[in-house]
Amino acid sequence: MDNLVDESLVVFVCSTTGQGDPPANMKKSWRRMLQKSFPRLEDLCFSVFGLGDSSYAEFNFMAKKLHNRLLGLGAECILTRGLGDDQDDGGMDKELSVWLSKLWPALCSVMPETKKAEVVMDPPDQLLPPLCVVEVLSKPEQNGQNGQSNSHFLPAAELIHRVELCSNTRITSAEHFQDVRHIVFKFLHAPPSYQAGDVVGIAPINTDDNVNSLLQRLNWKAEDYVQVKAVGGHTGDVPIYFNKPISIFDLCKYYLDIMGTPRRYWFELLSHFAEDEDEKERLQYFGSAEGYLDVYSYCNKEKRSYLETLGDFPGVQIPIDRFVEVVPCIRPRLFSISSSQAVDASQLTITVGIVEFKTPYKRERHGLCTSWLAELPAGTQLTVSLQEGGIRLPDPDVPIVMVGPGTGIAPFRAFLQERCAQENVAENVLFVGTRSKAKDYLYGPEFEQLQAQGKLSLHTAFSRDQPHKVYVQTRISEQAKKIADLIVDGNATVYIAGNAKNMPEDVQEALRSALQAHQDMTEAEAKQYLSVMKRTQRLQLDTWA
């Protein structure tokens, strides 16, 4: 970003994380841009496209903030910002296709004549040069990393740690529709420090069956060794498996996300290698801007994978270099840590809901990481990363109100362990939401024991245990005066964790109603009060779609 003042034309693409925060690779640059000493950008032309999900309250917040900051620094916007939405019919591509169609003319309108010839308009009939080359080695060469670690995706070495799985216990009843696990890890070396509210990153791997199916489909030999290299000697940010001998089997098992859901470009690329004319035509349509709705229905709604789409187009034989180029690395899955080092510094625990569901066409789907975790036995050693989470505890003398339906309870278990190990702690209030006390009341005995000891004010909402539905927001409304007084008079910090679909907004509506009824606020004043709480970190959300 320090060189931004020397640029004349920049296109920004950014996502939003946490509570309207920048992604990890943008945090440093964003802090710099917010400084008063950051130079003016009167000579810069720009446009911004946001990667967002409207199920989150802070939809595309960073794209909006970046756009406004650039305007504030004097830069000129050449194209109205685009706000992609993963919840849209057609997904992110719906808005992206429209935005891209306007981007090229906008760029050319401000680009010097000498540069216009360099603009590539992505002709659909022309296959662009590969970004990497894959060299098949004449003889196998041993690679010490093959099959030895799940650390392929993880960040810098100082952030990763070796752990051993101590126990892997189902904590929902066998009759409950979802398998939720309480998993305990112990550190194999000197325990690093982490805080309540932090997250752990865990790398899943593909199953042998899926890898073998892919190799059979593409006629690749599992035992062949290859070396992947970037074209043109690029030495920047490349996957860890680049420039090292590795077997094709290990490349597909440990590194490539073959069970991920493809984007539109995948189909455009496959069309260049289709021998059957009907398949070629269908792939070209899926890869086109006009086909975004149909490809979203075919691929995203049904959660089809790279492997499955290859099965649907048997006439396509994609070269390994092109496959490696377009199939991304397996990404880390982040889990809230549900334990505090105040109880045991040598361990950490996570609370994992095993992802299993059926698509609109009744296809059974299983989450790559959670299904893999569910099968791991005690004694399994893994490499994990510790990362700062999006929520933080206040000082011990500040009351806290926690709202955690389902597995959203995980970080609050850590909060309570931390607070109960401290002295002179203010009130802890917890709202727990599950379907049934008998089937999925996660950590219920622990919380009830804390309540009996006077360390917790516990309010439960078991939605299916009575004829009428009861949710966490119902219980908040029942405790409206207490909660409103804690927020305003007690300066409490409020936390909401769980599914982002409806619950966070419903809970905030209950909070607004409590403030109106018991703190003599108008609807506008209550809404503004919660907005200020968010800005000052007194209202913190940890939600996911």
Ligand SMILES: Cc1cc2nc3c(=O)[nH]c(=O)nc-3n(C[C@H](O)[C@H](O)[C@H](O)COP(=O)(O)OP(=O)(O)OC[C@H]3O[C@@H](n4cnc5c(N)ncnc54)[C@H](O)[C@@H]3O)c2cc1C
The other form holds:
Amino acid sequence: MDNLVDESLVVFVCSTTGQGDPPANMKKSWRRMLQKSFPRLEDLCFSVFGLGDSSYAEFNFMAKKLHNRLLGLGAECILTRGLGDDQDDGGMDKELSVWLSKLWPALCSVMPETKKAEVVMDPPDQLLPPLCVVEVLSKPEQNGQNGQSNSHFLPAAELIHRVELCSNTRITSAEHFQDVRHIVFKFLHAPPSYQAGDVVGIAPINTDDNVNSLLQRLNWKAEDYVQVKAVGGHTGDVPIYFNKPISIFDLCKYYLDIMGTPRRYWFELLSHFAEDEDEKERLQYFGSAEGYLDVYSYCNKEKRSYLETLGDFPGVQIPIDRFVEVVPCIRPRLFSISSSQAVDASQLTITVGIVEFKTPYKRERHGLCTSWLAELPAGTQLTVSLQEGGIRLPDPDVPIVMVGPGTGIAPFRAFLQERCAQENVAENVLFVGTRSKAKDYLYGPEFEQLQAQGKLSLHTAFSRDQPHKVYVQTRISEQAKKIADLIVDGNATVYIAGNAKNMPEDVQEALRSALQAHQDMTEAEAKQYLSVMKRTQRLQLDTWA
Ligand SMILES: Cc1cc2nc3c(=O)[nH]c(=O)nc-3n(C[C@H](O)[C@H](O)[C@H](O)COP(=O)(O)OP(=O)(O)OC[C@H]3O[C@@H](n4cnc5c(N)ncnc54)[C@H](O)[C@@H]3O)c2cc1C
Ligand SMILES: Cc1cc2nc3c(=O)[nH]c(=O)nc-3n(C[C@H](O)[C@H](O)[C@H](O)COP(=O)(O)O)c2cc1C
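Show the other one: the form predicted together with this ligand, since we just had the form predicted on its own.
So here's everything in the complex, that chain up top.
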């Protein structure tokens, strides 16, 4: 992105995060691209593919904005942008297959004749050269991993912190379907400062059982030491485990996402190593553009992992360099910090919903990070990263309205701790929503105490405690006048956090109706009012899938 002026042909693949925001690794260059002084790009040919999710209102915003900005800078679009959608039946691959099939001819049409010969276009039977080499080391060396901790990892060194887990408490009743944990960490070194609204990144590790199953399946020896190097000695942006001696066991336990869901290329790659003709044929089909719907049903819907797919194709023996090339690193999961340093600067807490679900074919699945966290005892030391979150408190004299169903309550617990430690604080209004007061009223006693002290207006929606369903948006509608007046006359900031799906849209619909009914706005005016609120950070969302 930094040298666009010198480029003649660029294909952009761009995701969207937050609420229509650029991904972290694009933020800086995007800011630069928006500057008036950014040079014209009249010699650049481009196409954009967006990775998005249509359950977000700002569907593929960044891909669309990037496309428009490039056009505005005079660049030539050689192929209409593609907009991949996580929600598509077939996932991102549906749109990608269509877009890719047009990309190759489009690239060839603008490529100089001399270059065309070098282009390998989606070779069906040809295995491309490996991107890395794995050297087996003769002399074992220690690399200092420590059992259940994730002591490896993560982004820029200054963001990384060592913490110790102090307590790990279930805060839903034992008979409730979901296990939600309140986890307290204390910093092991001088505490860094974080703000209410920030998030913590935690990279999980694989279980010994799964690692051993993989090693057994592939006939690899746990204690063999290897060193992974990029082909050609490239040392730039390589995975963190490259270029250092590591046992095969540790490589698979701490780094490679063996429980992640494979993509089409995995099957294409496996097909080259299949001995059995039936397996080869099936793998080739899965790896082909035509097979994307079946791969989606087999892999994504059923949440099959790399490990599990190897079990389904027992005749395939994939070499370790190819395995390392295709299986990505375990990615850190983000959790909203649910505590404020105003209460205790030396620690942070998170509120974790342990992910457990059944697939359409009734296979039981567990979230990698949350099921690992659930098992961690007090005293475990971990590496975490602190990151700026998507929501921020206003000045104390501005009223706030917080809508946090389920674990969406996490950042608002931090907000309330912070606001309660401040002077001359305006009104705090909180809408919480769970299934039942008796079973999963997260932090209920804390919030009720604040209400009793006059520090909080609390509105609870327990969806299953009565014959009809009641959600946070129901309660907002009941409080419509108060909320509309607080927003317009009180200049309140409104926050929505939690598991996405339809909730953010339903809540915004309730806000729109409240403004129409009590602030004399038409539907269009109420919509416009909310969109200005979003632009000016008076309506902030922190939602996750
Ligand atoms: C900014 C931000 C803040 C967050 N804050 C919190 C927080 O405070 N608390 C919290 O608990 N989480 C929070 N999350 C979510 C968290 O990061 C993890 O995604 C989540 O905990 C699951 O991680 P995992 O490794 O256990 O699951 P994974 O192994 O990553 O599996 C999760 C995947 O499983 C699938 N899945 C999950 N449930 C179902 C289901 N019922 N049916 C079908 N498929 C399903 C989905 O594809 C999902 O993407 C936040 C996310 C973001 C981006
Ligand atoms: C916190 C979060 C916010 C997101 N916001 C949007 C959004 O505003 N618009 C959109 O189209 N997709 C959104 N998505 C979906 C991602 O763009 C999509 O899942 C994409 O595949 C992510 O790719 P990446 O993980 O490589 O960045 C969001 C996903 C997450 C986890």
